[in-house]
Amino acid sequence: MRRFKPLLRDVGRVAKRVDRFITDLLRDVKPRLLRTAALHLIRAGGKRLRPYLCVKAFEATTRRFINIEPVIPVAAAIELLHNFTLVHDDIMDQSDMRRGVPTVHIKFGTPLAIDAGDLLFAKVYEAVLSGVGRYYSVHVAHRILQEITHVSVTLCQGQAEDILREKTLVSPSEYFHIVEWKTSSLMIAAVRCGAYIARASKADIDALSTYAKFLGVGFQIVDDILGVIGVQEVTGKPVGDDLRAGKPTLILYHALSHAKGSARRILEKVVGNPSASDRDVKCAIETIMQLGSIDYARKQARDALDRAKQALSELRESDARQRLSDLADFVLERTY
């Protein structure tokens, strides 16, 4: 991962600016416990890829600004929206851990977690509006708010599809449809919002949207892989929980499509069974690897990320474009 050090330093630089903005935005929230709950996952870390995408899209297409200050409020809004979805998703999935810490509803209780999530969602709009007049016009803010509202609806639809498809075998085309709603959509919104502030051309916005779409697909497939064979101390999430929940993934599609006899019985004992023992989960993971399902999924991720990088060729050469290309490579090789 040494070759990604410049990229990760750049991500860290953006993350500090975004986190500072979010902390200031929530500074006056009362009661204090609500503010603490809302900031819980943000303070726990996270990759900050979505606000980074917003900033890099801005940098890759701007010819008007020499620093990233104008895009920080919107990048922060994207991160707030992302964390809002995580708080509520963890409640729906009954997840205990996120980013190596207890989930918000586990630490603060479900009622306060719901309230904290709602607060984060409201602050999304406040963050965007804070930049009107200072960094961008009302017209640009209107386009950004339209984008954010649209993706909020899309995320709800994607989450519903994910819930309704649990414990069912989905085809690759159905899986990609869910992923484009649940994962790619927010990445697309991030790059589009950054490009709006830069007053980018339609061609550049379309190229960035294609890039973000396939980046999201690759990201989710790798996430699914890490959910099966990742290291919990590194990923911050329990390994095997997706199997117990019967989450629709390409890995399960491939494994259940190819498993016969004892291999299928091993998988059926775990998939969709929240009470499956750690030993049974370990056997299921070994079976999945023997069936070549991880290799199959990784190839699908690589193909998607190659398509993401190809889309960047439509943009003018710049350091920001190179960073976006490096990010696609990082997504494929990441371990967390």
The other form holds:
There are 2 protein chains.
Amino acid sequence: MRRFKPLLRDVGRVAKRVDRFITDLLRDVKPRLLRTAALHLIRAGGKRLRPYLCVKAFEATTRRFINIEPVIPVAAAIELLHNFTLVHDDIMDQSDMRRGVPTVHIKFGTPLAIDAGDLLFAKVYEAVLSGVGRYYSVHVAHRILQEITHVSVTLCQGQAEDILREKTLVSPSEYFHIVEWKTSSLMIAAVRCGAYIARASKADIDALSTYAKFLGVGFQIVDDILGVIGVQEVTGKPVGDDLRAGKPTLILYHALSHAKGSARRILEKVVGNPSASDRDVKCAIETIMQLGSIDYARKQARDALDRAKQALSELRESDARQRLSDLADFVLERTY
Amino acid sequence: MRRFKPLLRDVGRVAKRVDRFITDLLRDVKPRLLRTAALHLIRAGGKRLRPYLCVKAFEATTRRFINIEPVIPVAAAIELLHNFTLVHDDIMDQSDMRRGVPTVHIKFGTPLAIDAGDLLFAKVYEAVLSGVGRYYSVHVAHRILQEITHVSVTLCQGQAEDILREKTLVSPSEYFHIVEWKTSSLMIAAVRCGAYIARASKADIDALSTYAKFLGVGFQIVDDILGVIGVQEVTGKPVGDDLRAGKPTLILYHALSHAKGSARRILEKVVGNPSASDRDVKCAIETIMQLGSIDYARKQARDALDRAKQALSELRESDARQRLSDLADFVLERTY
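Would you mind giving the form predicted together with a further copy of the same chain, to go alongside the form predicted on its own above?
First the chain shown before, then all remaining chains and molecules of the complex.
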């Protein structure tokens, strides 16, 4: 992972700037416990990948002197939007842990968690509006707000599909459809908003959107892999929970399509069974690996990330473009 | 109530136009059940008072030919925002009934209700953005979005205070503080947004804001009264629930400040006791009436509504101004 050191240093630099903006934006929130609840997941960690995408898309397409200040309010808005969805999704999905800490509703109770999510959503708009006049025109803000509103509606619709969907087996095409609204959509919004501030050309915006779409697919597949074979202390999420929940992934699709006999029986015992024992889960994970389902998923992730990198070739050469390319490589190699 | 017939006809006319806009705005929402959940409370009724305030504020301050089309997207946004808060507040407060029907989370489950609320919130912004260029400039939209975002943050903060507050007795000054964020704030936002579209003067905007502030106070006090002595079939909310919940009202403040002996005992048996019997609740209501607490609250409502009407004298004479004045009278006399 040593080759990613410069990338991760850059990611960290942007994250620090974004976090400071968010902390300032929520400084006056009262009562104090509402602020603590709203900041809970943000303080627990996270890579700030989406704001990073926003900032790099800006840098990769701007023709002016590079100073990332103009894009920070919008990068922060993207992160706030992401956190708003996490807080509410965790309630809807009854998830107890995230980023290695108890989720907001577990720590603060469901009422305050709903309210904290709503506050974060309102702060998304406050963040964008705060940069008008100073960093971008009211016209650019209008495009950004349209993008953010559009993706918010998409995320709500996707979440509802998730709630209402029959669990377990999905086809690969259905899987890619889910990932597009669930993961890619916000990454696409992130790069587009950054590009709007740079007043990028339509061709550049399209190239970045394609990049973000496939980055999202690769990211989600790797996330699914880590959900099965990751180390809880590193990922912050209990291993096996995805299997117990019967979360629809390419891995499960592959495994259930190929498992026969005793392999099939052990999978059926665990998948979609919240009370499956740790021992059975461990057995199921071994079965999945023996069936080659992890390798299959990793291959799909690599293909998607290759396509993400290809899309970048439409952009002029720049340090920012290189970082975005490195990020695609990192997404494949990451262990958390 | 015959004198309010022209007012109520006008309210109904605006409501119809706003409802059509909202239905159109949500037409393509998928899955279907998410749309049904999001529209559930809107379809259940409601007076559309807040959009009406928005429309009348526009009419009372515009200098151009009066056509209410330009203000409909924003009036609808105000109603969507109101409904978003109702859906989420009902989950947080564990309310089972509203507008005579089961609340959204009771009917559709908490996960879909949270999601439907989020969707309504996103649609608030979509509604406002949809009118840009056609009905108002991007600059006017910017002011409206600032107003809406500001009030959203206020409502979230107020809701958190509500969740965390010690129940029962509050002082009148604390009560007025609560009402200001809980009821007045959105009414103030409604009139201001309408006035922004009319490009009203600062003096007119200030007068309308004062009107809306006191209208909200009067409205809330009457709401509290109906929560104690209203008829469930008319109000749509179970009578006595406010007492059982220990909801802080001027009525309770007055009653608990004056009750002695057996009157005090019966109040203490019911207030803040979710499992109080219907018989004890009935007894408590009678006690409250005998103590003059309803009369006291009604007097406070009348005073607030008088101040609301006084504020209108700053505006030029118009039919719209007269309607706003009539609305203040109606708020005092309403039984639902």
